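One chain follows as structure tokens, the form predicted alone.
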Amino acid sequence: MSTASLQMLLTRRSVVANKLGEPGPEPGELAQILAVAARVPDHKKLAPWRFMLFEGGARAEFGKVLAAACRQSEPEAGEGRLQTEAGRFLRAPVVIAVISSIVDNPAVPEWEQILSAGACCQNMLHAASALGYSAQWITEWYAYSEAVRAALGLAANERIAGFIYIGTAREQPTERDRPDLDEIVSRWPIDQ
């Protein structure tokens, strides 16, 4: 691995969706991000995930779905809250839903397939960063909403692994504390 690649991995930082803006990835760059996302560990080549893109006006259209789902689950939600939900996907030029799609295969436990979908999300973050963009992987309430699941056409075997917001950082994020490796790394055999 090149020093530049390692440095990118060591310094990659999520940027809060509210702090993303234009420009977003061009079509060719977006294709690269998706290709990198699909290059994850995938036992038995099941591709137990799929991607749904929200770009341009589709983001505002889907915002109507989010506002309606919010109103349905929280009838007391005020107009301000509903406007926030309607504008949620407008926070970044591109939003990608990563959908975990479990495949019935006795050789590949569900857990491995879910981890593979998570790896897709992480690869998207790395690819966006490598192309000079910023991104955030989040779920928020709508990843778990039955109304949103229905609007996305999710099957019974599917769940949202996350929404990847991609754009250009309007301000650089500050570094945050990272785990102390001495506290999270051990070697086997474990000392008793």
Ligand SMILES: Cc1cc2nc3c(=O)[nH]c(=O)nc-3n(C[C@H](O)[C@H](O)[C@H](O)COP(=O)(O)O)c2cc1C
Contents of the next structure:
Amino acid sequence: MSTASLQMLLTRRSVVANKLGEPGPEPGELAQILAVAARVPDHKKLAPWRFMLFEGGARAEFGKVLAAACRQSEPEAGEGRLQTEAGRFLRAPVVIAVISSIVDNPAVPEWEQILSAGACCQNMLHAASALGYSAQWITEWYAYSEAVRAALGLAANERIAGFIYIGTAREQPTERDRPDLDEIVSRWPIDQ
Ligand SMILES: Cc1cc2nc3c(=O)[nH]c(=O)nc-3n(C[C@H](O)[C@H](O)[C@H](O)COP(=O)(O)O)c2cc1C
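Got the form predicted alone; could you also share the form predicted together with the ligand?
Now the full complex is given, and it begins with the chain already shown.
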């Protein structure tokens, strides 16, 4: 691996959706991001995931779904809150829903298929970063809303692994503390 790639992996930071803006990836770049996302470890080649893109006017349209779902689950929500929900997907030029689609296969436990979907999300972040964009992996409340699931056409075997917001950082994030490797790395055999 080149020093530059390693440096990117060592320094990548998410940029919160509120700090993302135009421009977003061009169509060719988006195709590359999606190709990288689909190039993940995938036991038995099940491709137990799919991607749904929100761009342009679709983001505001989907905002109507979010506001309606919010009103339904929280009838006391005020106008300000509903406006926030309606504008969620407008925070970035492109939002990609990564959908975990569990395949019935006795050789590949559900856990492994979910991990593979998580790898798609992480690969998307890295691909966006390699192209000079910034991104954030978000679930927020709507990844778990039944009304939103229905609007996205999710089947019973499907779940949202994440919404990947991609755009250009309007502000660079500061460094974030990372775990002390001495705390999380051990070697077997374990000291008694
Ligand atoms: C499955 C998953 C869901 C997440 N959902 C949210 C979320 O809803 N809101 C949020 O602010 N961060 C969420 N995060 C955290 C951010 O993606 C990110 O890790 C965090 O902003 C720290 O940035 P870093 O990638 O630079 O460590 C989520 C992370 C994961 C793995």
